[in-house]
Amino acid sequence: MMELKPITFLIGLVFGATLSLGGASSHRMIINALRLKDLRLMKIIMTALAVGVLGVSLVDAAGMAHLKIKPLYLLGVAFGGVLFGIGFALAGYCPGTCIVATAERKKDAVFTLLGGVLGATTFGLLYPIIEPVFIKPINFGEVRVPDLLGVPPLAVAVLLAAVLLTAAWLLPDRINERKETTATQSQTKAA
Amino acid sequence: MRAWLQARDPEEPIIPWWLAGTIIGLLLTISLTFAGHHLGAASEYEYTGGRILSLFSEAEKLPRWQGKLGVWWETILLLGVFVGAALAAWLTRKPSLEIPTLWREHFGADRWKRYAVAFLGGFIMLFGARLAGGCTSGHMISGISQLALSSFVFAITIFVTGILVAKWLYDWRTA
């Protein structure tokens, strides 16, 4: 186990309060993400991205990166990646935002966060039953696809950030959103 | 002045989504670079659950959770990541929320029926973060920064199924 650091809280602190500030806690954002009707949440990912792969490539080209690549194993990454969607869409939250969701005193929040804690605490218990047929078959272990395709990682990198930076750029903030929430508030104000 | 102190609408953001989102890219480089991981919530789930059941049990015996029960990074991330949120909806005066508004308009307003499926959505999607080998911070925006093909695939397969059953429950099912 690695030692602990003190600028990983300071890294928790500043991450928790921007994914507050960014709403990125929001059901309502979460939800209309999913329904694209309102992308701002997908921008977000989407700069994080283009600005992560070009600060994490140009770290890892001067040689200071500490590069952790998820192995693929198509089986369990695939099938978990679709357990995830339907409970995402169920929840409204992710795993991380959802404790955010807590700490801003959201008070369903709380009740996908224990029901998180079940889920992967059942997912620690079945592990053994679980390994042999999700995780050790077609499993291709850590690729990157640089590699994959022959290239340089920090081509990859400028060309996937340039993607990502367009479209983010490009994309509405809103398509086709009744502004359901807006209206009815206003109503109640007139009333 | 006046805006500010006005109640807030607890679902909405204070900062465009440019900025959060380069502070969360830049937040992923300082972390693979100065503190040696990356950021991520899943683990954490599983480990958590392990440390209470061995309050009762051997839990901590077992081969996938032994020597891994203690104190690590991501509980360090974590607490920081709770008192990050919880002092940026303090200062911006973030009200509490007991239902969130889309889920009362489309559901209505009874509290325990959207605890339970905010319960069961936790319980299915830590289940499938565990077995993807992460979550949205942690596989996705970690693992594409890496350029990682596993999270490329984690991506597609979580918006694909999140859209569908989204649409379905908020747009298909009630059309």
The other form holds:
Amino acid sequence: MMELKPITFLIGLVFGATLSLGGASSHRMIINALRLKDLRLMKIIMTALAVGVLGVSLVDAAGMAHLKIKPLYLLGVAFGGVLFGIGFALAGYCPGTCIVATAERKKDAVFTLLGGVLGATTFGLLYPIIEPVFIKPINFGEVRVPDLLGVPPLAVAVLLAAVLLTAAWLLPDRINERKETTATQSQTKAA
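Please supply the corresponding structure for the form predicted on its own (the preceding block corresponds to the form predicted in complex with its partner chain).
Keep in mind that what follows is only the chain, not its partners or any molecules around it.
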């Protein structure tokens, strides 16, 4: 069997370089994306998700992936999502952009990275207390959309990738661009 660790490291480097070159490690860009003022980061994320879901699905369809589906436990996912969203909004970084910004020697990102490590460690230590409250009560097990729909996983991946890429293509880079274009067209028609 082929050793995947070097290629995984290389893919991570390319992904990090892409985030850095695209400006996705910029605190200002992230905050403006969260404020829905600058959608370039959302377009980058949608494109990355499309490529990722399609790539993983192709590797899985070829029998080269060993996917472990995590159980769908609604309370834990909802609570974790809210906690993640608050941290994302306060810090201005998500885990990926935080690592890239740390590599770029941005001091605020270092503190965010340390906070993430502390949070993960705390979660690990408190898991026996958290499990009966957030994980066991509403746990649907290993649920996959293709299984629910009765269609091949690759079909769902292709459809999702197409939707994400179309949305990324249709979104303006900045919200004000669309308003300015519409206002300019209205003024031209009025004249």
